[in-house]
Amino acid sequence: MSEGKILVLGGSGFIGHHLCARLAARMGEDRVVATYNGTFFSGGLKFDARAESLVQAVPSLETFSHAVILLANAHPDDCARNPEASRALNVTAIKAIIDQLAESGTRPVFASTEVVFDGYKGGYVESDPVNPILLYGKQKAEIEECLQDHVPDALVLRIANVYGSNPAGGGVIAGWHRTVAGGTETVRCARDYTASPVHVDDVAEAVIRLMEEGATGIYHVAGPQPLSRLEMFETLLGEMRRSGPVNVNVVSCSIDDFPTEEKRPRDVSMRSDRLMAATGLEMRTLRSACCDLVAAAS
């Protein structure tokens, strides 16, 4: 990574923004270059995966030391209504784009993520079986099974849940923030589905780390402590009401009282003692990035 430039392909995401920034701070602009498709960012190159080569859109592959793969439809139910577009898009595309990285003497590094395990004991480690039970987590175990297979080299990162902590930006905990300082009287959470969220700028800097170590295998991306949906709101609830008096009324439910395309896996927590002994880096607690968003919004 020292000497070659890095590729982020699926760079306007939320993610791919973070990562870019971090990357572009730690090694230069010149050397960082990404991707989009439906979100235009300045200085981004248009590509999209479903229509047109790698090559075609980013010249000179050789050049780069790593490519980032973050681009995917991410989400689940929209994956399990249209199974065949997915596909195209989240094993079709990938498997060709691993292809044209292989050839240039690229090594990719793959975003996968916690459903592809079925979330009946929680907890997991890298070596534990994958048993998706969602269409969606199905499409990434298969891109984990071809890496390992053809591309021994590879990184594969099984990313939990990612949050932040800028009240305008991305994931849950802005989300519920927003709908809370909004005046919403209620709010309802799931109290039996559990995962490990984990904050996007540990995301960024844990990718940034492992490419820096020339690390290659499977590693778990995820945040120190297993919560269930309603823990989460609860703790953000916590640090809200610490400025003030906050008046919403939180209702415990079951996941399966949401309707959802796929019934959802329970408990999908992920342990990162991999990544942490690889890297040294230290995921922060939800608790101290609800602070950090509340005392922003403040």
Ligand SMILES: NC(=O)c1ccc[n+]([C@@H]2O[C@H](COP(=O)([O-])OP(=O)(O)OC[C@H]3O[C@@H](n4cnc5c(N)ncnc54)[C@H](OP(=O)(O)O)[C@@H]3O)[C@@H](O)[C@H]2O)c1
Contents of the next structure:
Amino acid sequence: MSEGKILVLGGSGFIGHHLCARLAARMGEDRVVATYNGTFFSGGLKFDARAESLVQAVPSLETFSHAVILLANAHPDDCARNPEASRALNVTAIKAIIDQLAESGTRPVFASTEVVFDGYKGGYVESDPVNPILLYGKQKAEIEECLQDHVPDALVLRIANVYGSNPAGGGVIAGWHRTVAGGTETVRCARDYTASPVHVDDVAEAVIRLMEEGATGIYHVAGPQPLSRLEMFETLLGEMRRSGPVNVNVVSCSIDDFPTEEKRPRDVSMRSDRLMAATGLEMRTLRSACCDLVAAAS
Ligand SMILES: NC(=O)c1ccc[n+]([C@@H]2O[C@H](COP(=O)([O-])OP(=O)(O)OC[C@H]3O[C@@H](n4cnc5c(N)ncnc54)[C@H](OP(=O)(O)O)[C@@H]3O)[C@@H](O)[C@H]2O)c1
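Having displayed the form predicted alone, please output the structure of the form predicted together with the ligand.
Everything in the complex follows now, all chains and molecules, and the chain you saw is the first one.
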């Protein structure tokens, strides 16, 4: 990491955008190369992982110390609706990328997910056994297993549900803020789906610090608190109400009341103790991020 360049595969996505900005500020723009598929950005390399090989798209692969693999179909319902197409990207293409990275001596940093767990326990740590119930989680778990079996120096990051504090940006919190600010009268939130939401800038910082540390193996990248969707929404509302009246009717419901393709796991919250011990990183609370978002919006 101190000498080499960093390759971000999927730099045009939500996490990729924030990671690339932070990497460029830390290391200099000339040491960061990122790819896009459909969402062009200046300086990015076009790479369709289902149609071309990594070595065709990215010259001099051996000059990169790490490749952060963010590209994916990251939508569980879409994966379930299109099992063959999602497997072609999330499994087949990623395995081909991993092979090419191994040949060039580039360390893979793979973005996995909290839904490799079945959600019966919550508070998951890295040594807990995986048992995905969603197809998307099964695809991610298959890549985790491939890396554990064949690439001993790989870094696997199981990332929790990611949100941001840019009112115009990605993630569920900013989306809810736009919904409420736009005058929507009623919002339904699940009281029985629990995760540990994590800020996108904390994810980016975790990736960078772990690469700087030369970390290998599995790390959970999760926020500091397990929260239901209902608790997340009420946290945002609490911060919005500090700056003025908010008229919205919150309806508590079950995650099963939403029309998902597959039944959702119930509690996929994870603990980030291993990450914090390795990097010294303190993950911000959802409340402080909501406070920042509301301030930025006003
Ligand atoms: N966001 C979360 O809450 C979360 C939580 C846990 C794990 N993760 C994992 O973290 C990673 C990044 O998530 P994200 O939220 O940033 O996802 P995202 O915004 O949906 O971005 C997905 C990225 O994949 C690229 N991509 C899609 N199809 C491609 C193809 N055929 N060839 C090459 N690139 C392709 C997209 O490129 P274009 O946009 O240019 O087409 C984009 O850069 C994913 O692997 C996801 O599974 C995310």
